[in-house]
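This document starts with one chain, in the form predicted alone, laid out as structure tokens.
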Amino acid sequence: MRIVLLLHSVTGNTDLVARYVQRHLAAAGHQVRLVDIRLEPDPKQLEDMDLLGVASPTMYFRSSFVMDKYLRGLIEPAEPRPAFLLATAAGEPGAHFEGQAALLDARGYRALGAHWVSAPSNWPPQRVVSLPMGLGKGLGRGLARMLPAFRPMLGLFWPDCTEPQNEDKEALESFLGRMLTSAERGDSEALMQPLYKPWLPGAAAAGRRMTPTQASKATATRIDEKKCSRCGGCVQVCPVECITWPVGQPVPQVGSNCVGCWACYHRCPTGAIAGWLSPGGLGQYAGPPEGMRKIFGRH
């Protein structure tokens, strides 16, 4: 089966899981092309496929605006094509899947199912607020192992409590098996309605209402000229070219089209980029922790 897996990742959580999915499906004998939409931003370059996968992080109880824009540009296939949705989230995808399923449906793709993998929170405001709880991290992880269903709630206080376990990998593999079976059977209508039922009251509603403008205001990105090392890394990682470095300016400049992904914040080596409730450098996420890399990385 020919499978195209679309990927948008900010700090590496989704990238790690998506590449595991690629290897897992390839090991089962399928042809899998992974498309990082930041590096290949033109949807018109996608070749014909039997199954489409979409992997992106949950942000503000919804899918990333970058992936949504990409999905709107997909060329409609001659006949409906099956698809599956993947997310990494620290606890609640909210309206993530319903939004992407609607976008795909408008382009001739039918979402057969959706699955999210628990991952440590990389949202700087939460990581900053939870810093005082760092001393109890061991307690939090212990509670997460004993009460896995409460990991998302525990993650509000200890962001690393949502680090995935081996059971999460097994659940992901089981989901992929169901999606392959459905696609091979020729299903083109959604099998799960709804694709995902939020557990946190108001999460889906908040995700539906979130706009890029609101996300930009919630991020409030700014660059401290005194701390900036002039490395240009923030310009390179911005997925919407919001950060530019005009000729004559001493440091990069933040535009008005920010989508609140925090990629620049996590990339800055000197903590020169600050945001809402996040003084420069505090709450930076260095990427998937060792435990997560052991589960989904190469062995």
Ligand SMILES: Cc1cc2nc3c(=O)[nH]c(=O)nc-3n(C[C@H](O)[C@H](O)[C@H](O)COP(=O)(O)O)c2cc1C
The other form holds:
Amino acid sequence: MRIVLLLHSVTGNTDLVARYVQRHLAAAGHQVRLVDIRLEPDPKQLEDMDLLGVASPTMYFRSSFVMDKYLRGLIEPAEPRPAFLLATAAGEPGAHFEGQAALLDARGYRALGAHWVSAPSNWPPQRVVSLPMGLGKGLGRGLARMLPAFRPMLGLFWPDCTEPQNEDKEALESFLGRMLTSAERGDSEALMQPLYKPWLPGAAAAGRRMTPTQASKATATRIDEKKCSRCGGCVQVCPVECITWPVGQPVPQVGSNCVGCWACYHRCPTGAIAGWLSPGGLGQYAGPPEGMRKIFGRH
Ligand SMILES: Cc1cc2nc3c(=O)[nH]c(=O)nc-3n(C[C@H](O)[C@H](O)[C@H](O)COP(=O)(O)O)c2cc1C
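Provide the structure of the form predicted together with the named molecule, given the form predicted alone shown above.
Whole complex next, starting from this chain.
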């Protein structure tokens, strides 16, 4: 089967999992091309395929705005094409899949199923709030192993509790197997429903109705001129070209079209980018921890 796997990743969790998926499917004899949409941002250049995969992190109980924009630009195939949806999330993908399925449907792709892999949270405010509890991380991990169903909740306090385990790899492989079979047979499975309930206003509003402007307000990033090392990394990493460095300005400037992904924040080597509840680079995420690399990395 010719499979194209679209990828968006801010800090590497989804990247690691998507590359694993690519190797896993290739080992089963499929031709798989991984398209990092930050490096290849034009959906019009996508070739025809038998199956489309979409891999992106959950943000604000929804899929990333960057992936949504890419999906909106897909060229409609001559015949409808099957697709599968994959997320990494720290506990609750919310409306991630229903949103992506609707976008794909409008472009002539039918979502056959969706799956998410539990991964440490890279949301800086959460990591900052959890910092004083760093000592409890071991305890949190122990509890998470005993009570897997509570992992997302424990992850609120110890974001690394949501680190995937071997069972998560097996669940992913089983999902991929089902997607290949579904693509051949033409059937599909029900998409996962959000765990959160409508009476949880924050969660429901974020997932279904969150706009990029609201996300950027939640981030509220600004650049501290005194701390900035002038490396330009934030300009390079911004997926929506919101951070620019106009001639004559001493440091890069944050524009108005931020989508709240925190890519710049994580990239800044001197912690010069500050955000809501996370000043001076506190809570920066260094990418998938060793345990996660051991599970999904190349051996
Ligand atoms: C702005 C932001 C919002 C997030 N919102 C959610 C969320 O609603 N639910 C969730 O389970 N994880 C959430 N996360 C955690 C990420 O989904 C998780 O860490 C993911 O694995 C990051 O993938 P990446 O390293 O490929 O970017 C959020 C992270 C960020 C930065």
